[in-house]
Amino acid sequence: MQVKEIPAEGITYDQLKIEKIPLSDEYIERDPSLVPAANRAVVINPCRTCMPLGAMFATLGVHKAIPFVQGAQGCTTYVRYTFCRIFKEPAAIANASFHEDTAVFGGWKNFIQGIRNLVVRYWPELIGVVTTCASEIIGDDMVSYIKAAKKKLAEELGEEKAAAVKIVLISTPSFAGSHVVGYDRAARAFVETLAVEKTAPNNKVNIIPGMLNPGDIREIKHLLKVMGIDSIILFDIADVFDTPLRPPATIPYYPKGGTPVADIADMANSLGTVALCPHEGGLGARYLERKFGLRAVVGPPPVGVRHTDMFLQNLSELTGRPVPEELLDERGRLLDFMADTFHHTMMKKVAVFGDPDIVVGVTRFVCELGMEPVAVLSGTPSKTFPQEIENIVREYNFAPQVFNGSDLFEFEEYLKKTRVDLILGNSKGVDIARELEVPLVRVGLFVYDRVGYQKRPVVGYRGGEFLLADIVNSLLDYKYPDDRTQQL
């Protein structure tokens, strides 16, 4: 890059321009031995982020809950910035404020005082204690720390007020997994801590949605409402990350959304549990199955026709309720839309990347549209992801390159050697799409270079229509069909 010399008096923003000069006129192939992520000691352009982010995302989906991060301030600041960047909403996250002395002597003092300050200032109903690499490596005994914090609260506030604040411990060392694993661990920790007793049946269905957007949660609620099913949605972020702008009714202010703590405790009495994303909530569903005998239905995410059919069928089997005509009409409208646009989607080659569950759902959908996936990447390594993709593409006689736990550098290098018409993934794919001169359809959680994407669903039949419209319009923006005989 060539940067112009900046005068001593400074410049305005509109005068700042950095011109990129390519190193060569043509693409120079990389050293083949360094392209695979497995051969490198570093990750280049990762397609995942840290485990605590997933646990904080989950905790914020509980009503009047605040995550407390046992780590340095940066571990919290980055996550708050990320959530604000995506959802344009504030996120209340507390922090133990680790410094050099804490790394040497441990985080006991910071934790006890931090929990006390958080309670007396904000009076949360629940605190999700999220550990970090630092606290895990130095060996903080978090179970003992929580006992000591509860004792201090009881001494200062009284037993009744102290007992009213639930504390859930979520162990999330980032060196052991990504944000996907952090959310999964949070699902297990919350039901294990709060759903401790099975009493009277509530005739509800537990839904663990995974790290979906507010629009997706609202679409799931729509499907449940039309079927007449009462549910408990664990980590309901719909009215937390897309909350109405209204004067606060109380101070301190909490969004009206989120799953009530009492509902999480009641999950032990439900008919069964549906975890939409196996990697993001499967641990919680399986725990409830082992502990209380509740049937666990783990995946697939209801993206596209077949997977939404399976979701509704599973709900029907759990509750005995048939799929109503209204939802069959929604299915028919999606099929009609697919028929109307198949000449745009048929035989187009696509690449898909992101978190494993959303990638599985999107891969199935593009196959249903007659598109051929040539490269599929999960940023989080998974034992089941390659087989899930194989089971889908075998039906359509496709054979994409599957990247399991790789990074976007390897993904991009592969795409430079093959033809691709479209990329589907989050905002991390912008530079790749520009480099390859193909459209990017933004899908998944981490969409931060567009506004409003968090409000629109991709799940369900109606979400499929939104996603299909984005796919076709993106193709039309880049290349209008050559056959113009029917144009006026």
Given for the second form:
Amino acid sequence: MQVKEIPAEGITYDQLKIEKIPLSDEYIERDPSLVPAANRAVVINPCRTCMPLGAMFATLGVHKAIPFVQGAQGCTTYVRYTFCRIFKEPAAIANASFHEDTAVFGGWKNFIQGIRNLVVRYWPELIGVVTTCASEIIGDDMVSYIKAAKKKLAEELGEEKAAAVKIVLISTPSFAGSHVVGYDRAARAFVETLAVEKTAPNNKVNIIPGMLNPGDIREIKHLLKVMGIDSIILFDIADVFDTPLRPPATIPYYPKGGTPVADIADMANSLGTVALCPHEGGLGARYLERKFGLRAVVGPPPVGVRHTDMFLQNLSELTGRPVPEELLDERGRLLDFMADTFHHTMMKKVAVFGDPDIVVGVTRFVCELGMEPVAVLSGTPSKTFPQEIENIVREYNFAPQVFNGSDLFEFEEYLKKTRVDLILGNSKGVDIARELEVPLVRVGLFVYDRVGYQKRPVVGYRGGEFLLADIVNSLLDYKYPDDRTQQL
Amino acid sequence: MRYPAENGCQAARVCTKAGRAMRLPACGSPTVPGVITSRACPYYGARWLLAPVKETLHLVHGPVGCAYYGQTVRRKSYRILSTALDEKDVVFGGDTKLVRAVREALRLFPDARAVFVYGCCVAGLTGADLAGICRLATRATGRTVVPVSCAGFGGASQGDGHDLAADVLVRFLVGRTSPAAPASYTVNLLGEFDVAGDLQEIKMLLNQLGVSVLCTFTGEASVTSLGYAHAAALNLVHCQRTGGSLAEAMTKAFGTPALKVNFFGFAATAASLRAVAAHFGREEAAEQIIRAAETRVEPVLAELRRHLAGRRVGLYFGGSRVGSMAAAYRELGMEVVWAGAQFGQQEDYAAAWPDVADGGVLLDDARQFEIEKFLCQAQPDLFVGGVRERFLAYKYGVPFTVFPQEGKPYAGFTGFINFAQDIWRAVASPVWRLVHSQ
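Starting from the form predicted on its own, produce the coordinates for the form predicted in complex with its partner chain.
What follows is the entire complex, opening with the chain shown before.
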């Protein structure tokens, strides 16, 4: 049987059937002067959300901690819904339930009452107070509110019980940045509030992982264990957003995991801090460096061979431990996998979008696979992102279009006019991939339309293997007839 | 079941059914802070109603987060536009940015016939003149620009957003064009969102009666169909919470009569069909449809009833579904031991009351703590609710079905089989036996 050759050029846009949410059946050429996000006031299909989500994510990564959102109910409900959809896990987040009277009189009453109501039901060990656009605009003085709330708790429940509940303030006015910034600020707020004193050295390494998935955190823990390094992971969401089904006999339900409060206090005594994602946790690492002189290693996210090498190198330098044989084997296995599959990946054109750090990591990895990034988008605007991408692509002689803080509308319009074989990004890219008829490899935080992605790593050598398998299988599923895939 | 007292709590939000005297939970009051409520904000409610309207653009005037979350409604993704207000805009005001955004949006998507502008918390607090700007924009662009002032703090729950959205639909879009001919055997469906094909099922039944649907609010609504919706002979209200105020407003403005219907459950569907048929004088056709459905559906239902009879179920819906759905579970022989809604109304609980088992609990705006207590101590055979309750129920080893549902229609006669089968699937999954076998 003669197998028909697959067109090497891919499918150009004019050959595609256009099928989307559209206002009309036909593709309409958009006003080119308004396509770049920088030229317009309106944002279309944003690729970032607002600060409080990052702060809530971080707070949930602390053992027996509940975020308390000083804002309207939607700020909490939407975020709980988002976490539930991504991780398929419950997420308890309390809210100050702002109503019209709050907008007039301020959120004092709501806060004091709310903290008390939360404590008598859940007895959390820590409450992360997350502010919102509303509370910041009406000018709630959260520092004095927290003092008053603590006093009220002590009066009602006694000093001892009140003192057992730590309260951390994370100031996150929604209009001042994206969820990435929210996590960054939370990292700093937690170490600033809890790690106040340097006592005896603990020989541990602090890791601030950023907004990675539970599978990634487990992989980081695996690498540290093989290296023989003790660590404190702030915010350890591994056993919060990926927990066993073992019905508890009592309420309330708390996941087993999360960084213990005592460990965060102990972070001042560590050897140094590694922030895997510069935009998500860099502030925390730099704060510890300034305050306690702990060496801060900020980035790069350990996705792909070189970045994981650098991560292990940094750990090695911090602790004086060599990289063991076992990890060299893991590295070798990834390289072997890359050799087995490069004929599928070489010279394929890819587009990457998402949060800045994961995009930098993935861009490095696809370059290592011989793929050519043609468009790279960070939803969150960043001062360093274009330079970080530039450093990678210069090494491989590519020149992708870099979108810094742009939206998915511009990204889509750009991709319609250029050839691309594969898109890497989160579930918000489904519509684009479907319209362009190219595969989407799901990577990053907001993956909610498929299952299991939160359990699997993309970091480390083993994570690289998972990601590579995904990339190659997606290409095969899309472009190869069945009888050819049998002959691999 | 007893729950800890709350600071400043409204009275009797929770009540237990005992004996024949009807006692209903107090509802409609704002949530107490710090209790982990499932309620959302008016913006959420407005999106719930307005997102599916076709031929329109949806512009969220607020920080980018509101738009990001509001892009997904009932698990469907829609195009969303935002002014993405930043610090500068908050200090100096975002009005000029909004005007620019509307103009640009209409240049990029020239065939949009209307623009919804949602004003979020920031717009509400900085005092943006939404209505004024939209009036100006309408004049300047020739397209209807609809202000939706849905600041998150502006109401007790998403229910206020539903009312708000219904209000702007009637004020700005309904009845704007006149249809070619008066439509005598036509209806509008109010409060029906075409979740997983529900609408197709309902339309099929109505078509068999010889009645066609002019416009569905808002599962299948466009600027065009909203424009001639006032010509319908009858409004059918499927969801009281989202459709009720709409029906009232349309009766007032156009004199369209309204009829409450419910297509969830066999008996309810039959009763609704009979009511519609009576209005149009098509009683015979209705009886025929119901008889045919009975012979087709009943054997399957009898089998499912055998599996499900006597099982205890807890219900936690958004608004008025608690009233209309409780009977459907009873029809399957299940025992409703706990029934609640995030923002129910007295009449919803009154409708649910007869179907709640003696000793069962009715409650409004359940806190997560109360849900956990119920799941842990009562160990029901099934819990029904939204996505946020779903994974909590699983943690306690309790089977769960999600509503609004995924995948298949629940409405109509065939839908009722889907509904019952989904329950049986959830209850019968081997995973629960494995969980409890340790």
